[in-house]
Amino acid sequence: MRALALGLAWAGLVSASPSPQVDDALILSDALPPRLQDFGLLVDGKTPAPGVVPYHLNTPLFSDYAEKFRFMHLPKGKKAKATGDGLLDFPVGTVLIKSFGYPADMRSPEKDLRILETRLLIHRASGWVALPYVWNADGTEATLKRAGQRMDVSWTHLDGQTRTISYAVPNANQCKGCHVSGTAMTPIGPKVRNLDDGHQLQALAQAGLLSGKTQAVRPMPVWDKPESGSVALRARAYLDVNCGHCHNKAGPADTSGLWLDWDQPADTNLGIGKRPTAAGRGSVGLDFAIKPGDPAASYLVARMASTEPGIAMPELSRSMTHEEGVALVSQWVREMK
């Protein structure tokens, strides 16, 4: 949708007047600035300052249909390193930036867009730090909200119907709930396989921001574009992005034995014929995480479709059912032999 704007930004032509200056010293410090503007990273919630570049993911995390704008800033003279098809190795001083917003009408996503929050992941010497900033009503200032915040949001959806949610800005502990590997906080989105769209990695390399191998072993498809991959591959990409950061051998849900990351073989740990590991509401009375050929009898699908606390999965980042995502995973299960 924003290919032209992204291309101009890669060329260094997207700017505003006057342009803010990125404060690398503040980024590297231990400070928790009360204003997002103190960093000098963005002109507004969706326009990068010079030295900040946009990126996109082939398959993004679902967050209640929010529009997202992703950017990265690397310290001058430093590069991210690609090793295999997993997460890029970012140098200390990197900032990953993600703004969330809603248009008044999803059928015209570029019009009347309200940015609600901007989340930063800052790579400091002590590790990664997550800071959520909430924008005021007129979009002129964003303030730090480490305790999170709720906001009522309404929009006209693609079907022409009005939808209203209580949008949740995560608190610091909730950020850790997803952005953790072992005991350390880490980014989860910018993996080589999910950045490899045929030109984005090459553009990063040409801009002097990326080193190492830039060809993914198996690029992830775009979950909602059939031409990008089979139903099975697109469903696996969707599960990896929406579930795999927790459901993996080193993630917070490792004890479940249900591992939904991209590299997981199609076996019991992927959920195929897998029975619940513990009694409780999580299985919603069903015997298998995935019962091949029968999505209605698969509790993985049932939990994706639910919005009930204690049953709904993922637990964070959504208050609505992602109908299209459930439909894709259901189709994958239905086609299993």
The other form holds:
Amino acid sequence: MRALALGLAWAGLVSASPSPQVDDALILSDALPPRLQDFGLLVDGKTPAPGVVPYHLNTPLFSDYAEKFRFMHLPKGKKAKATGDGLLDFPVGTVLIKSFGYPADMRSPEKDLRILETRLLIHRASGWVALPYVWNADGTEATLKRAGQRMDVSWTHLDGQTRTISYAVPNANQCKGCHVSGTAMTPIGPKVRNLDDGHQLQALAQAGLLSGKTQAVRPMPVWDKPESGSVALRARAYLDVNCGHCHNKAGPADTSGLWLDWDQPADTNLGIGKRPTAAGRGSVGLDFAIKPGDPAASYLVARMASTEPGIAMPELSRSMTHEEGVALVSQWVREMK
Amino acid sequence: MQAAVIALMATAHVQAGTFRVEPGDGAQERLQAALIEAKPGDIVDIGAGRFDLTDGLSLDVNGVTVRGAGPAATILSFKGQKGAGEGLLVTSDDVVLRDFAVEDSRGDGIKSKGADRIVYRNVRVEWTGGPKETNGAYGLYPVESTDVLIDGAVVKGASDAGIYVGQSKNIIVRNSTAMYNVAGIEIENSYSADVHSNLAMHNTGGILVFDLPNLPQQGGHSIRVFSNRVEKNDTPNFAPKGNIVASVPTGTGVMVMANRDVHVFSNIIGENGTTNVMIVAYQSAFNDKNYDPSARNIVVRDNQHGRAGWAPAFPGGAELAAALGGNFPSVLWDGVGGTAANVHLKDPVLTVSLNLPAQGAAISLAQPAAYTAPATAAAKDLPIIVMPAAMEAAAK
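Since the structure above is the form predicted on its own, I would like to see how the form predicted in complex with its partner chain looks, so please show that one next.
What follows is the entire complex, opening with the chain shown before.
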């Protein structure tokens, strides 16, 4: 999975038997197939069919510590186009696929992994469409759940303790809650700056899936790898990925005036000395989103650390605190002059 | 799978269909499914009873009517909410919400964002435990929308504003009741609003017209506040610290902060311990070049005043009252902007300007004096706000 080149070779050369066949006509239709298998995109929740390639992001969204598997499928002969550092321009007929699962024990994540759901983002002639599919208990079939679903999940965490959460599969509207720019549905993850790990874009180009640039001007670091960037850069990458899809000038949280995307200058709208707007108890009694030097007095940090609906940010796909992410952003605020 | 409970009574797309949803098992999924599967023109008809919901609901289809059996009969309870910021979120245009209640949402009650031509009619949002800091911020929360009609709503217990309209254009809030909120009704960073024939009682502040810096839409203007009853706003401020409304003194009737062209007239305003009408500049430091912090072109006239000012609830209030011979004014302006601010305060009650020298000046620099108006003429009457006919029809 990590070695993309290997993944591409796999997808191209190895065919597990019996191998599903991607149904490009179904992808392009207006249909909302009740079964994920109808698309022929995956062998199982984490194994792609031929013509479906894995990819990864330098800094991913935190989703309650779920293991995530990302794939893309492009229509035959078509390429994604990379122009700036932002989102790849995907042709109609593209499917972006993300599966979510938990291992029995996070200290050995490869073992006993149960995939819970697979989300598709399909580029149709009418625009992008989001379809959430939920797998059955034995992982043999995934069915469409446009209204979302909650399920209890347990695992042994990295600290050896058992964790149990009420895992939320988002409904189709909640998908749009993040995946929207202006009023149009859009992918979030596969941006040039977050795909550029020094190899991945070149590999995609070599596989004939990408045209245009294969390097970002300002690639994002890996949030938890200090060698990949300064605390400030890693914190900004973390905020972009976890918050910036809503908190930007054209996103669902634009009216807050708190904009946390990668390109936002370090000013009031980044939260520095910014008072709460329409935050209600989300201000948690603090005056500023970011008070330089003082993470304990910064409500941006407090909301990241909270798990209480109405206070917790992001609002979706998080019922646990991402301790390591909070630590990184806290350190950034602490070191801020 | 929900066919048994969601009956599409008319299948032709040209004809409106009705999704009927009743309370009971799986209500969350059935109701959310209806809100997703509805097509423009459809009605989501929510039956009488209590719906115990675990997650926020959302609607993103244009032209859908969500209708209950009445705000006392159809109750969407979010007491057990585990996720999402609000009870119901609307992100599509031409939506009508009517005849149901949202209770005890963990965040806002009903939010509509970028939802043009939205009608809220005869809905109730309430936090049933009374005023508490842990209640959600806003009851009704339309934001970033053009043409907003709120008619006959009831909101109680919001820890910020009961009815809040933000960063929007062309707004009517009428015939509604806001009680036991921090702010009863608040119009913020918005253009062209009529707030009339409402009851704002037992809030911290009754009706607020605010403008804040560093936001996508600012420079609020052209707001009429008239024919409202704004009385007995006596609930101690319970807003979480840090929020702008946490600075509203308990016992404020109508408060205008920043904004231009705000007319407050023909209201009944009384029994407000701090003051009946307060006109002030934004008070905190700010760094937004495009922001004007002062209140300009303000008209206050023809209001019927009851008692006010016996318990001014802000720092320096008691001293100020003493300096004025024990009487705190019924109408108060901070004086920021001076004559150029063109503030006309024409009610026949004690009306005072603090004559503060500048935005952000300490109250200790106040030189309070009786005030009515500068020599310049008052601003002309503002235009009546009109909604598209289809919205008025939907609000019948």
